[in-house]
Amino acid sequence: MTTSTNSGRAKPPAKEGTTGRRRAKGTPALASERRDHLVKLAAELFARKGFQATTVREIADEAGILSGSLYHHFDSKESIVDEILSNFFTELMAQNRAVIDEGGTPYEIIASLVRIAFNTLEPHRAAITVMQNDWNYLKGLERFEYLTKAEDEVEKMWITAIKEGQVTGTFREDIDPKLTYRMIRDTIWVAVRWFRPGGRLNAKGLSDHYLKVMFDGIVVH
């Protein structure tokens, strides 16, 4: 019987870039990062062209793989802008929900949303340039009808604190609570098209300032 020359010898260690590297590559958790970045990398082309403007071919050029390649982490350019709004919108739902539980005066309710609406400026931008642009595009996609509820759920809170806030003698009795909360939420949202993180004003400067003209106006009383 013949024995192997390599018979009890150590394996010599895998060389890096061979197989054990090609391994780690296809770990959930490297997958995952992919998927992520694939996310940043469309969001930021999805706010700066807008979601219809923008290919499938755009993106994965942007993120230096072929299209086909896209296809193993999304199975649509649509699946990647929900992820983009159901993160924003599961965001701003909970810290919603949570300044309604807490309860608190009309007045400071208001305030509280006003806040959280403000906050998300910069770590939603493409959510929220979205929302802008291809609204009426987006809602009328089955997959998308998540969009109408929450929309209706906000708009249920607001008006629901103006009437109390009305009720109570804190807001005025002549104003229309949903015509207020559709105004109020417009000169927010479009903020995302001028404000700029690092600037003179940070989210929170930009909300005390909006409160302040908001609540006392741009005439001395």
Given for the second form:
Protein chains: 4
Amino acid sequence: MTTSTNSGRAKPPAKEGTTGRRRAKGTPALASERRDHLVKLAAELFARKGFQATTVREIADEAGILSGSLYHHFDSKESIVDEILSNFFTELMAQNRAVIDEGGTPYEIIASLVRIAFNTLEPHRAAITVMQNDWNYLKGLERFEYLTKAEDEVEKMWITAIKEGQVTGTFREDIDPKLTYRMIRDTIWVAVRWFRPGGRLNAKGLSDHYLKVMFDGIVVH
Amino acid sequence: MTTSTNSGRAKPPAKEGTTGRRRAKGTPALASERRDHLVKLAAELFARKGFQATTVREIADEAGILSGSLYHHFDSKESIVDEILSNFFTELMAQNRAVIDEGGTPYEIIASLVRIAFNTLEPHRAAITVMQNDWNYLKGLERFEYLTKAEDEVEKMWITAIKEGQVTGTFREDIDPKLTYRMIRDTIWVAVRWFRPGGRLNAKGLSDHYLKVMFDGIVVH
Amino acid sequence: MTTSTNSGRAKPPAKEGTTGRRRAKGTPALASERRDHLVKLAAELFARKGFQATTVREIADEAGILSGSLYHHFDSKESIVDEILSNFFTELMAQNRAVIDEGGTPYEIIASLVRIAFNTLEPHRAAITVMQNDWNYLKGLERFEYLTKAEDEVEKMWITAIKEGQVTGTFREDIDPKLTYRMIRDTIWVAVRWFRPGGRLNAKGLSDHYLKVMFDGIVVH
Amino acid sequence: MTTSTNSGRAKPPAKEGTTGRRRAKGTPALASERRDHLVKLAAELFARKGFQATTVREIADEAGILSGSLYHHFDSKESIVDEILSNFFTELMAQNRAVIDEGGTPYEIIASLVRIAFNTLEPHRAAITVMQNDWNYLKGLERFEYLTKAEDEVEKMWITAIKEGQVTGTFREDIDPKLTYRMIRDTIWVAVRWFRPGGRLNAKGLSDHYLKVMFDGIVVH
DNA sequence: CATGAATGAGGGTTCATTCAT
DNA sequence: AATGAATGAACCCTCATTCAT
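Form predicted on its own already given; the form predicted in complex with another copy of the chain follows:
Shown next: the complete complex, the earlier chain at its head.
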């Protein structure tokens, strides 16, 4: 895969002469509890207000420390969101690849991919929200190229499955695989905007409903 | 509808003894060509970089003037995006209401609403992009309450039509009207992210394809 | 006297290369009604909000024209306030000098000077308010040196009269003429802050009361 | 008294999810030396140039830091002047109330109030200057309502004492208590414009002179 | 006389980040 | 680990003034 793990611990010698000597002496505490906690707080804020609209001071406030102190844990605001997103993508891609590796009918594969996506909605709500809302901004940054690469990989999985389904006669011939993929993909992720765990529907209900509509349409046959 | 027309032409509360009779005699010149041009430039930038990430200096640069000069035409950055969005919503809502007023079978109504939406994708690409990407931020501002109100109105149109279709036996009983509406709505607007006029598909092709999938599903029956 | 009449019609070649060609072709309409009206409007605003806090746009708004159009009548915001203040000072100084020229006992002179001052409170309310509130700022500008000069002239009138009164035995020997003058002067002008024509007291009532206290004190003798 | 202590140390409404627990544990460090120093520098500038005419950049320059750095200590320019004024008013009102609480003849009370005021002239020169020159502007701001309230309280003290003095026969019946109070009040504060500590007169000399004139008048009896 | 568009300098403020302690 | 002070760049916006039409 391509999902980077450069979660900001060793800043890639970008920008100007950042010395990047932080965490150079053995770097053990990569995933200290404190750090994880901070990431979670930041994720909530990013999700609620957007990445750009959230200030490091707000994150620090939420944690009860001063903004400067955050830089003991992360070397930039970007590296926080990087950590959030790469955590999510690492897991998502692992599961997706597992489905592909396992094989199955196109119908089964598509259904699995959909279920996986809907199942991330709850545990990775914040990450997905950030991805949805701030994609436009983040994709412009070199550091987040792995987002695009992961997307491309998923697209290939889907299109391969759809096309195969058309060949085997499961799926209609008159739909455009790429177009269909995009529609479905967007519909799933965008649900994060209104999906509330604990509400009327859970992830399973959502994906069941969605698969029903997607496979059979809303018209009575 | 409630789409505001408070696009920032008349300066707000008018601090003190200002009698505020500016532009009171019929409010002409509202749409000077210059102004319209500036709105268009800003819309492009907002769409490309996001509302918050776009600076007034960039807008001014694009127009070949100084940033301060923008304030001869608008009283804030917000009022520019307001103008962009309210233009779009005014048109969209007018068309939607016309469909409802005209009547028809639920199937026809839903199809029309979908087509209208896809047809706005090209002429209002920038506005829709802003709506998609910056909604989260803008909805928090009092000034943009009309966005939420318009959304609610559209939701009612859809749900009414879907439910009626279920009653008349056109649509399946086992789908959730609200959930279905949201899925469809988001899928349409989110297409603005990858839809490029002049590309493989035009608005008609897109909506045809979408209606096909939505009504009949992707599985062969 | 020294009260300038350079009310901004011919800008003194200050600052940078201002060409100052305005009103060069005969300059008849020095005191057009339009111009006077504008000065009055500006005076009201300056008095209410302070000179610096009042924008030329507010003045223009009040007059129903655009801010740029003001520059047809005045060549700067300063020249407007200059006109306001010099009108006031010209009149005040003329009356003061008349009292001195006419002669009389020290007691009579002081009483007359006090009455003159209180009598300007109503017709020149705005000018006096500006003088009180914005003196600190205006006195720093070369253009308004005549304010200081006029003040000095008045001070001399007072101190001369007070000292003479002490010599003739009318006024107490144990008061400091300069100090006493300043106290009295300030007390009069500062009344503009709360004096409202049409209220409980008019100018005559005020000056009577003030002369009573000033001459005889508040303690029963 | 009502002198606010909202000197801008705790950031206002705390936009959103900020829990605002900043500085909650006893609010120490409120008066760091650095902060006090900055307030003093600002006060000098405000007094010299006026509040509005003083820029935050000038204050920062004076302190040898960048303008943005000021916002580490204060959250706005207004909160600086607030601190200046509330410091002054807190002290003034405490002293005034002590005089009232202690009691005494009307003559003694008035004399004490006058002396207190003149005595603040030197230590609070800057604050009083700001109060005199920028009152008109500041009183319009909600934040500074406490200024008006304090004024009202002092007015009551004076008027009560004057009226009582008239009843007991100490003060003349034919003076207007409110009017007299205002004259005296303004005369005292306005002295800040020309009073220079270290000059011919100190605060005691000033108040002695003033009490002499106020109580007994300038005419020989 | 007035408009409408623009200038240019500067205003208060924000914010990610740095760093000595 | 955290604080507290500061940086520096940028941000949105204001405003007196100019000028062609």
